[in-house]
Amino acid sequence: MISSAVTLQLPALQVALPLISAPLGLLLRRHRLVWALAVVVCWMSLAISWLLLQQVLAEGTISYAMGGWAAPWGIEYRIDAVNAYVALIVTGIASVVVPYARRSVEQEIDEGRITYFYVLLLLCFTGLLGMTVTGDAFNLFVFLEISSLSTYALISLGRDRRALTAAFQYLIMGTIGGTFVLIGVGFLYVVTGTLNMADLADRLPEVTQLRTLHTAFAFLVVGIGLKLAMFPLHLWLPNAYAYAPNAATIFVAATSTKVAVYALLRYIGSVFGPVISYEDVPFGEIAIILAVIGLLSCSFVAIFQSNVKRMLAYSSVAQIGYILMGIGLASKTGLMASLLHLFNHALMKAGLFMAVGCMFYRIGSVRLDDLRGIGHSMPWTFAAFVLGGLSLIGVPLTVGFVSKWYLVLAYLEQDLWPLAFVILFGSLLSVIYVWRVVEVAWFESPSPRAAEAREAPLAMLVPTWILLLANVFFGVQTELTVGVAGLAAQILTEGLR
C-alpha cells in the first residue's frame, strides 16, 4: 500500500516526475540509458494517473496547493473526473509509446542527437500533464509553451529537410497561439484581479457585461483553437506530422491536440460557464459550422493524399471535428462523446501511426507507391493497420464507433438529424481513404523496396498491437471509458460554481 503521505504530493509528482528527470537524462548522455529512464517514468506517471482517477472518483476533487500557499493566491492544482481523465489518456499513450521509439529512433535521427529527443519528450510530456493538472490560468500557460517548444524541436529532428520548415511553421503559428492565449489571461486578469480557475469562475458572473470578458473569450478560442488545430487553423499540423521523426509523429498526434482541447473545454466549461460560453457568445453555433467545414473538407483532402502520414494528419484535423461537434452541442451526450473521442481518438491514431513507423522502419518510405504489396511482407503490421483503419471509421466492436455513435444520439436529441447525416457521411469519406491504403498494400504487385521487407522488429510491433487491440477492448468494454466520459461531462455542465 502506498502511505498517505505519498498519496498526498500524487498531483505534485505527476508533474515533477519527468520535469526532473529531462535535465538528468542529460547528464546520463547516453542514450539507451536516457530511453530506459523515460520508459520508468512514463510508467511511473500511469501509474499516478491511475492513482489519481482512483481517488477522484472515491472522493472527489482533489485540490493541492503549490508550496503550502492556499488558492488564489498561491498556484493549485486542481484535479477532477475531467483532467484525471485528461491525465491518463497521456500517460498511458506516453508509456507505450517510448518503448516502442527506440528501434524507431535510432534509425531515423542521427546516434549524436538521440538524447535530445528523449530529453524534449519528457519535456513535452511534463507540459502536457502539467496542463492537465493545473487550476491557475497563467500556470496553463506556461505549460502549454514548455510543451509547445519542446515540440518544435521535436519535430525538426527529423531528417527530412522538410521537417525544419515545418517545424519553423509550427513554431511561427504556435507563438501567435500563445499569445493570443497570453492576452486573454491578461484580460482576465484585468476585469477579475485573480488567475486561480475556481475562483475566476466565481467571479466572472459579476462582470458579465463588460466587453473585456468577451474579448478575452474571444483570443482564448483562437489561441488555443490554434493549438489544437481546430479548422481553418491547422495549416501547421500536415506537414509537422508528415515530416517528424515517426515517434514524435505518434505521441503529438496522440496527445498533443488531446490536451489543447481539454483546455478549451476547461475554459467554456469551468471558468467561463455554459451562460458566457454559449449564450452572452455565440461559440457553439460557430463551433459547430467550423467542425463540419474541417470535418468534410479535410476528410476530402485526405483521399488525395500520396504520403500515408500526411493522409492521417489530415484525417486528424477531420476526427478534431467530430469532437468539436459534441462541444459546440453544449449538451451533457454531445459533451460526453466529446470526451469519449479524446481518448478513442488518441488510440485509434496512436496505433494507426505505429503501424506505419513499422512500414518506414523497414523499407523508409510510405508513400502510396513505395507501399504496394506491403501487406503481403508484412502481413502482422498491415493487420494492425487495417485493424486501425476499421476503428476510424467506426465499425462496431471498436472504440470509433463508441464515441461516434453517442455523438450521433446527441444530435439526435437535439433533432438534428441532418448533422447527424453528417457524421455518418464523413465516416464514409474515411471508408474511401482508409481503402486506398488497403487497396495498394494488399492487392497491386509489390514495389521493389516492398518486395524486399520483412516483418517489422517485435520492439514496435508489440506494443503497435497493445494499442490496437485496446481499441477492440474499449470498443467493447466501455464501463470504465463512458463512465468516467459521462461524469466529466457532467462537471463541465455544471461549471467549477
Contents of the next structure:
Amino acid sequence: MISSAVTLQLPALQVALPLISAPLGLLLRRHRLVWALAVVVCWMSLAISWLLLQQVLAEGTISYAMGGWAAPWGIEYRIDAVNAYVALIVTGIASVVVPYARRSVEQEIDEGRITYFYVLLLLCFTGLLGMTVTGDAFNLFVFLEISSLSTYALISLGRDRRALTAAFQYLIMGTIGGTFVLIGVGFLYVVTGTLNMADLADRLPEVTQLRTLHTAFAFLVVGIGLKLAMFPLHLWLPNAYAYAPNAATIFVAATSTKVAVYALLRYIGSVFGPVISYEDVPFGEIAIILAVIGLLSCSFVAIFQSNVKRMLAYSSVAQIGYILMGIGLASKTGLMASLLHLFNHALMKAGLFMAVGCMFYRIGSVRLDDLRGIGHSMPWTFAAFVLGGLSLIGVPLTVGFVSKWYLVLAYLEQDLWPLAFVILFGSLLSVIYVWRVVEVAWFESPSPRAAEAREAPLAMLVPTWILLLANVFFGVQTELTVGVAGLAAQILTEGLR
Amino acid sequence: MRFSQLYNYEIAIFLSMIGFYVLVSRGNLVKKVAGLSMFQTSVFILYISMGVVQDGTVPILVDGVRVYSNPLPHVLILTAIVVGVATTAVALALIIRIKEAYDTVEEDEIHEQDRSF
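Alternate state requested, the form predicted in complex with its partner chain (shown: the form predicted alone):
Entire complex below, previous chain first.
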C-alpha cells in the first residue's frame, strides 16, 4: 500500500517525474539507458494517473497547492474526472509508444541524436501532462509552450529534409497560436484580476457582457484551435505528421491534439461556462460548421494521398471534426461523445501509425506504390493496420463504433438528423481511404521492396497489437470509458463550481 | 485625450500588426522569425501596461507610499520572455539546418526544390 504522504503528492509527481528525468536523460548519454529511463518514467506516470483517477472517482476533485501556496495566489493543480481521464490517455499511449520506439528510432535517427530524441519526448510528455493537470490559466500557457517547443525539435529529427520545413512551419503557426492564448489569458486577467481557473469561473459571470471578455474568448479559441488543428487552422499538421520520425508521429498524433482539445473544453466548459460560450458567443454554431467542413474536406483529401502517413494525418484532422461536432452541440451526450472520441481516436490513430511505422521499418517507405503486396510479406503488421482501419471507420466491436454511436445519438437527440448523416457519410469516406491501402497491400503483386520484407520485429509488433487489442477491448467493454466520460461531461456542463 | 491615456495599448497593437505583417508577407525565413519575435514582444508590452496602477509607484515597500503598480503581470511576462527567447532560438537553429539542407532560406526556392522531388 502506498503511504498517504506520497498519495498527497501525486498531482505534483505527475509533472515533476518526467520533468526531472529529461535532464537526467541528458546526463546518462547512452541512448539505451535513456530509453530504459523513459520507459520506466512513462510506466510510473501511467500508474500515477491511474491512482489519481481512482482517487478522483472515489473522493471527488483533488486540489493541490503547488509549493504550499494556497489557491488564488499560488498555482493550483486541480484534478477532476475530466483531466484525470485525459492524463490517463496521455500516459497510457506514452507507455506503449516508448517501448515501441527503440527499434524504430535506432533505424531512423542518427546514433548521436537518439538521446536527444528521448529527452525531447520526455519534455513533450511533461508539457502535455502539465497542461492536463494544471488549474492555472497562465501555467497552462507555459506547459503548452514546453510541449510545443519540444515537438518542433522532435519533428525536425526526421530523416527527410522536408521534416525541417514542416517543423519550421509548425513552429510559426504554433507560436502564433501560443501567443494568441497568451493574449487571451491577459485579457481574462484584465477583467477578473485572477489567473486561477476556479476563481475565473467564479468571477466571469459578473462581467459576461464585456467586450474584452468576448475578445479573450476569441483569442483563446483561435489560439487553442491552431494547436488542435481545427479546420482551417490545420495546415501545419499533414507535413508535420508525414515527415517526423515514426515514433514521434505516433506520440504526437495520439496525444498532443487530444490535450489541446482538453484545454479548449476546459476553457469553454469550466472557465467561461456554457452560458458565455454557447449563448453570448455563438461558439457552438461556429464549431459545428467548421467541424463539418473539415470532416468532409479532409476525408476527401485523404482519399487522394499517395503517402500513407499523410493520408492518416488528413484523417486525423477529419477525426478532430467529429470531436468538435460533439463539443459544438453543447449537450451532455455530445460532450460525452467527444470525450469518448478523444480516448478512442488516440487508441486507433496510435495503432494505425504504429502499424505504418512497422512497415516503414522493413521497407523504408510509406508510399502506396511501395506498399504493394505488403499484406503477404508482413501479415501480422498488416492485419493490425486493417483492424485499426476498421476502428477508424467505426465498425461494431471496435472503439470507433462506440464514440460514433454516441455522437449520432447526440445529434438525433436534438433532431439534427442531417448532421447525423454527415457523420455516417464521413465514415463512408474513411472506408474508401482505408480500402485503398488494403487493396494495394493485399490484392496487388508485391513491389520489389515488399517482396523482400520480413515480418516486423516483436519489439515493435507486440506494442502495436497491444494497442489494437485495446481497440477491441474498449469497444466491447465500454464500462470504464463511457462511465468516466459521462462523469467528465457532467462536470463540464456544470462548470467548475 | 484618449490617445494619451491608452497610448501604450495602441503601440502594442501597432507593433503586433507590424510583426504579423512581416511574418505573413516575407518569404525569407529569418525575416519571418524577426516578425514573430516582434509579434510576441508586443504582447509583452500589453501585459506590462496591464500592471500599471494610476499614480502607483514601483512595487517595492517604501514608507509613505500606499499605491503600487501590480507586479504580477511583470512576473508573468518574465516567463513569457523566456518562452519567446526559446522559440526564437529553436527557429534560428531550424533555419541553420534548412540552409544546410536546401542551401537557401527563401520560402519559394525551398518549395521549388521540394516540388522537383
